[in-house]
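The data below hold one chain only, encoded as structure tokens and taken in the form predicted on its own.
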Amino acid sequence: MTPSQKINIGLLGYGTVGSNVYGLLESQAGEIEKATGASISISRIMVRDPSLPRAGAPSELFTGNFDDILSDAGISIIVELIGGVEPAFDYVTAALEQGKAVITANKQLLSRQGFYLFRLAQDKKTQIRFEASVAGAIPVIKVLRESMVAAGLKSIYGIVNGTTNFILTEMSRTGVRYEDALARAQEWGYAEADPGEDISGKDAAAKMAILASIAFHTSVGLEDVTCAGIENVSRRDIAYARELGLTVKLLGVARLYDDRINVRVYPALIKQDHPLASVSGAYNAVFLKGAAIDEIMLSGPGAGGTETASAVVSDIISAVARRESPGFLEYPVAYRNLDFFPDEEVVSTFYLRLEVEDEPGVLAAIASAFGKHGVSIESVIQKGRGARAELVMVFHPVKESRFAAAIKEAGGLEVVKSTPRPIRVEGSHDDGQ
């Protein structure tokens, strides 16, 4: 029997994900060796304070010095799990410069410096893999990089943040306020103590920058993604949505319009019979639509230490399996230079709830304000609340620039007593050319 090659790994970070990666490599060592023909083990682990006791790995593996890992000629793969842009960027760059393969789960790093690192990996004839940076255990990056090369992708959309999906699911399922649903998410471990990146849409925006870049072979940075969060979604909106046969989700959406791209994150209403409507809790789901494939859906756990660690280990196995001669699929460089399609030119359908004075002529005045800008109302629900009433309107598809102008005018009417906060309705208009 031919002896297995030994592959040594340097691990940066030993938090929830890092410790699970170590545990999976240990517990599944036999299966991994059969799959790769290599004996894979973590030989050094970098942490802030190596003197602290840690469960799982022997204390002699821990170091506080990155150079101990970088200078070790026996380490051929570095797994970066410390997060953030700095010093992660310096560490990953140094590893690639030395020809070491890199596995990372760092969406913030990739959404800001991804294509520099991809190009560097290609120049140094090594690999950078990042399945765990988007959608946890769902292999969407692998599918985009390997299975969708000839699919003619036109759009990617879906739920890519488990925290906000849990919050919206709880609001819909139990009728609780946003604040109570957030507190529950924090109590159950689905939200951080500071959930700002999640609820503002920034976490999803970073992930959509990565997905759009890989899918459309162009450079999309975090700064290119417009995002809005769920802070202003109320349980009243969720209740009205249910009445209209709709449900609220925070969606990431990337679409091609001829040779231009538009990438955004925003709360959206979708029909209750749409597959995304049933994606609940902290689960994620991504739809891929293309000329050759019509539409496919990938779904599964979007977060969690074990799930993310599973994606990291999958990348390790892929890197080892292709260690001798990595092909062009290992280099997701931008060979296209697509312009961006302006948000204001996108055609969308909107839902809007307004608190108004309950008196004759109010609806006519509001309809007139929208009509001046070529915006027509498809349906209206009106409910009295004492001296005031609530108007819930769904509009026909319209360019967003027109709708923004109409909202500004309608919101300035004396009879309107609430700040207009529209929500897009997905699935009722064209999604790209």
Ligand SMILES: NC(=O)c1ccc[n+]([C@@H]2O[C@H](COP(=O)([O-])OP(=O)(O)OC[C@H]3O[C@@H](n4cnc5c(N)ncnc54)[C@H](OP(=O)(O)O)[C@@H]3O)[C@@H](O)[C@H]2O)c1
The other form holds:
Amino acid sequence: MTPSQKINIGLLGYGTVGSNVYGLLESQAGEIEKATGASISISRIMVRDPSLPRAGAPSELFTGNFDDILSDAGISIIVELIGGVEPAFDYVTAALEQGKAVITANKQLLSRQGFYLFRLAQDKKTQIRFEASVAGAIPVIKVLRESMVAAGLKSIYGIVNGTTNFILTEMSRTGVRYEDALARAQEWGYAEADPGEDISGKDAAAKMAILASIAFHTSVGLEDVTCAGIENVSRRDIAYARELGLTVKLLGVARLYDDRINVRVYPALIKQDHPLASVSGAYNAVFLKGAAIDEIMLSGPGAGGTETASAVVSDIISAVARRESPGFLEYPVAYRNLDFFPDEEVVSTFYLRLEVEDEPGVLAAIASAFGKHGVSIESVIQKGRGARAELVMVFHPVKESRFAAAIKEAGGLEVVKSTPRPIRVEGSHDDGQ
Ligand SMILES: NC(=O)c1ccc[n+]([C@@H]2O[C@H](COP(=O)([O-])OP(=O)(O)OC[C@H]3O[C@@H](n4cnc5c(N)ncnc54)[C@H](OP(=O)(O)O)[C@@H]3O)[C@@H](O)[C@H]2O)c1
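After the form predicted on its own, can we look at the form predicted in complex with the ligand?
Full complex below, order starting with the chain above.
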């Protein structure tokens, strides 16, 4: 029997994910060696304070100095699990410059510097892998890079933030207000003490930037993704949506319009029988549509120490398997530079709840305000609320610029007593795909 080749890894970060990567590599060492023919071990670990006692790994592996890892010629793979842009960017850049392979779970870094790092890896004929940066344990990057090359992908819909999905699921399931669902998410460990990035849609936007870049082979950065969060989703909207057979999700949507793309994150209503509607709690899902594949959905846990570590370890195994002759799959470089399709030109279907004076002629006035801009109402439900009434409307698909103008006009009518906050309805019309 040929002796196994020994692969040494330098691990940056020993927190929730890093410690689980260490644990998984230890506990699965036998299986991994049989599968890869290599004995893979972590030979150095960088943390902020190496003097602190750490469970799992022996204390002599820890260092607070990146150069201890970079200058170790025996280390061929660096796994970055520090998070944030700096100093992770400097460390990853230095590792790639030296031809070391890099595995990272860092969506903040990739959504800002991905294009640069991808090119650097290609120039240095080494690899950068980042499965765990989007949708935790779900192997979506691998599927996009390897299995979808000829799929003719046209759109991607993602539920890629577990915190917001948990909150919206709780609001739908129990009828609680947004604030109470958020408090519950924090109490049960599904939301950070500072949940700003999740709630505002920014975390999902970073992940959609990465997914869209890989799926459409173009450069999409965080700044190219328009995003709206879930702060204004009310339980009344959720209740009315249910009456209409719809459910609310924070969706990331990336679409190709001929040779232009549009990538956005927003709360959206989808039909209750759509596969994405059943993705609940902290789960994530990515729904792919393409000419040759029709529709494919991947779903599973979107975060968590062991789940994310499993994606990191699978990247380590792929990097080891391909280390002798990295080919095109190792270079996720965008090879075309697509323009962006403007948000205002996208054709969407909208849902809108308006509080209005309960008097004759109100509906006609509102319909006329929308009609002036070529926006027509598909269905309307009127609910009495004392001296006021609520109109719950769904519109025919319309160019977003027209709808914005109509909303402005309708919102200015004296009979309208609430700020119009429309929600897009997805999957209900042919979006040109
Ligand atoms: N947690 C999840 O479920 C999850 C899911 C998907 C992706 N991710 C991504 O995985 C990465 C790691 O997340 P995590 O939850 O494991 O983070 P974490 O628990 O906060 O751990 C971060 C680790 O990095 C070390 N570190 C931070 N800044 C450092 C610096 N400047 N120099 C050296 N070491 C530094 C910390 O050292 P000390 O221990 O000394 O503080 C700690 O060991 C992030 O990119 C995150 O977005 C996490």
